[in-house]
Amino acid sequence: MALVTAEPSWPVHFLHLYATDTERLSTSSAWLRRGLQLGERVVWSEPSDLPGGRSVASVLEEGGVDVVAARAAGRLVQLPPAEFYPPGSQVTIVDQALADGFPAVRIAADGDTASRTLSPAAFVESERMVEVLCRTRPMSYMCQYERSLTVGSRLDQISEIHPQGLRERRGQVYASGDVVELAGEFDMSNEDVLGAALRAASGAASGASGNRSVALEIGLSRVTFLSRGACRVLVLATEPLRMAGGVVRLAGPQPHVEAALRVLELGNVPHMQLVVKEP
């Protein structure tokens, strides 16, 4: 099956699940690419005992990036994961490159060694903190994790610190508000990356809607497969949202996942409508 060519646009704050190195690399790369042609400044952290010896930097040059003239003008920023996670550090390097008259940040780093530099309280205050600081400055970031290494209540945990929503090699999640956008494929090979991310985005919804009940949105006009697992998690990981008085609509599905979800009969699921484009 193909890899997803075509998604939404990039929420500001997003977890991006890689399964190789070269995808992590590719994903980063072409992420802080966009910066620069915004304009803004880019900034990231990795490891230094890189496979390979490949790095962001290699990457971008190899895209046809100057990198050192990029360094030179304060475009681009490498900063070792020592000086890049401490706590208050990263409202120290937003906040000088708004100073150094940049009209927003753009910054990239690899989640997995934030959480083995910082103890877990750290580790989630700093999450946390990211996601404070992309609301209330003009700054989007992405975190990577291993896909492997993130699952079970670790894969909760991570994607209901990131309630925007996720992209891995074969489905993405981005949530806005009491929208949630699908794309891509999901099988049994992510459908737990698609429970955790709805089982975020509702609780997110529910979070911002204080005592109203929730009318959530999951626009499926981009979905290509959905499985029946994938459609059963659909159910389940909205269940605490209906069960409360909300309401869940499946909007826009192509005609083979339309037919997948009346033969399913989501439909007939309590609070979950299926609404589709008149022909």
Given for the second form:
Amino acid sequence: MALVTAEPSWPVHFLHLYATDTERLSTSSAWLRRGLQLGERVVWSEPSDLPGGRSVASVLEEGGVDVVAARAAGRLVQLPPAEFYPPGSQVTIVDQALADGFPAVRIAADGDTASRTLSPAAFVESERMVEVLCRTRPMSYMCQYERSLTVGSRLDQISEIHPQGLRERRGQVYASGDVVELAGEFDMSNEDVLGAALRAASGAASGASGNRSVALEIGLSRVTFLSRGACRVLVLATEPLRMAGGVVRLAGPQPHVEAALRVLELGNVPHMQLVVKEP
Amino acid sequence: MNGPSAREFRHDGLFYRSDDELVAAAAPFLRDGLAASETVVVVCAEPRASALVDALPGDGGDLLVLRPTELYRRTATTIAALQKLAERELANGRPGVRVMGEIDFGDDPEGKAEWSAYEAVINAAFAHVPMLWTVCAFNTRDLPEEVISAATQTHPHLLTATTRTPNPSYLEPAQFLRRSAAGGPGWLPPTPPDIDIPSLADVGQLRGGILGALEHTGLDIETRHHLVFAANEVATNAFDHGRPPVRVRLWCTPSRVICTVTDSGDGFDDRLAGYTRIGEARATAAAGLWTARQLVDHLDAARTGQGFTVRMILRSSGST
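Previous: the form predicted on its own; requested now: the form predicted together with its partner chain:
Every component of the complex follows; first up is the chain already shown.
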């Protein structure tokens, strides 16, 4: 099978939707371990009453990280939620790390705890502050939310405050300006996630464009499966942008994904183009 | 064009015993279409295609001639192609579309039944496609009795060199399909399946299982992905509209791959479901079924003892 799957670069502020606690831990630990390898200060917060007693620290330890030594050297910092989430604390955490001589800071946060700890307005403000920090400081930030709790309007709201994208069990959507890169599989299990992320990305691209018509490129080269429902989402989620005169280019699908797009005639949708690589 | 004066879909049977008889009946139909600036298509093998062209004024003008294999590859894709052709030509300002076609029914009983069912289905699938007029030609000397018999029941009108008359033997599509449907024992292979997932956890599990099982078949990669896509749509329908558990089975035989998706719900009894082309923005079970039909050689469904089963068949290349 010619299924590509080189990992796209992770954005600096992104949403991770996890289905199980094991998935939460393995994804955050892998991402944080990468930060340790790069010499960054790695910071995270998680509740103390974790099911099964497993924690990020224990998974890092299992992965070969000397947690005690890393903590002693200030490379690894775990904070209790009460210190981690209040508005303004993120700025302090980042600036302190930079003042301590670290080249960058990598932070993993539990978004569900943040939304429970803070008022709705403070929660949104805190996420927006993180977005600004990520654009102005050498830092990256992963917000983890439980997938089963992140649906409907909550999914839309959370996606909107993470316009750089998200990853979940099967699929990833990363956005930067007028380009959205999709990777993995999209089917009935994550069509809603795809829709929310695309609406956020196309909304952000339209918002940044002023009155200019947007040409949004949706990169499909790393997509290994796209269901009919997911194809439908590509159409519906970009409708406001296209109706406003923008154009959506579906770029570089693998041959079997291209076949699905052709059967469903997505290239004939108004203001939508299928851009296929030359063989 | 779509106003009260629009011609409704017409579907005529033309039964002939000699090439001269075919030309005598078909040429006026084609000639009138060309004279009215309609889009006129002939889908016919040689030497009959040339005989028809020779019978038309000039060199046949705007007549489009296709080989049967160019249009009649798979029933569901033929329906989609004709619907698209009609919509496109009318949108481009043509007053109508006429197609004279001669299907190659082949030697395989399943293929004959499939194309006979197609003749019934298009009466419903094109009911809302105005200004499309198809004439299907049948050589009564060479075609087997079951094909001729089915054809006499699936064409609302009969066309000859001198008359166009209502067909007294015509059956409504659903009625024809119910009478001719295969089913019961033998519907599935008697051997144990190559894959049997009694309770599908999610559609991702199905895709991985099918791709793995198809790796050792002679099917090319594109065809394997077609089955994966089709099965994914049918299983999505089972989760969305049926009742769990959803069971998936797959048989790989030398001549074909058969995949079934069974849920515990009542399913549907609409034998015409999923034949009409649906816009990409519609989220219905029929839309999923339409997509699946485009990608496999055969798709049918039945209520079985275990629930509601949709069966998809891909024929290995070389088998008919």
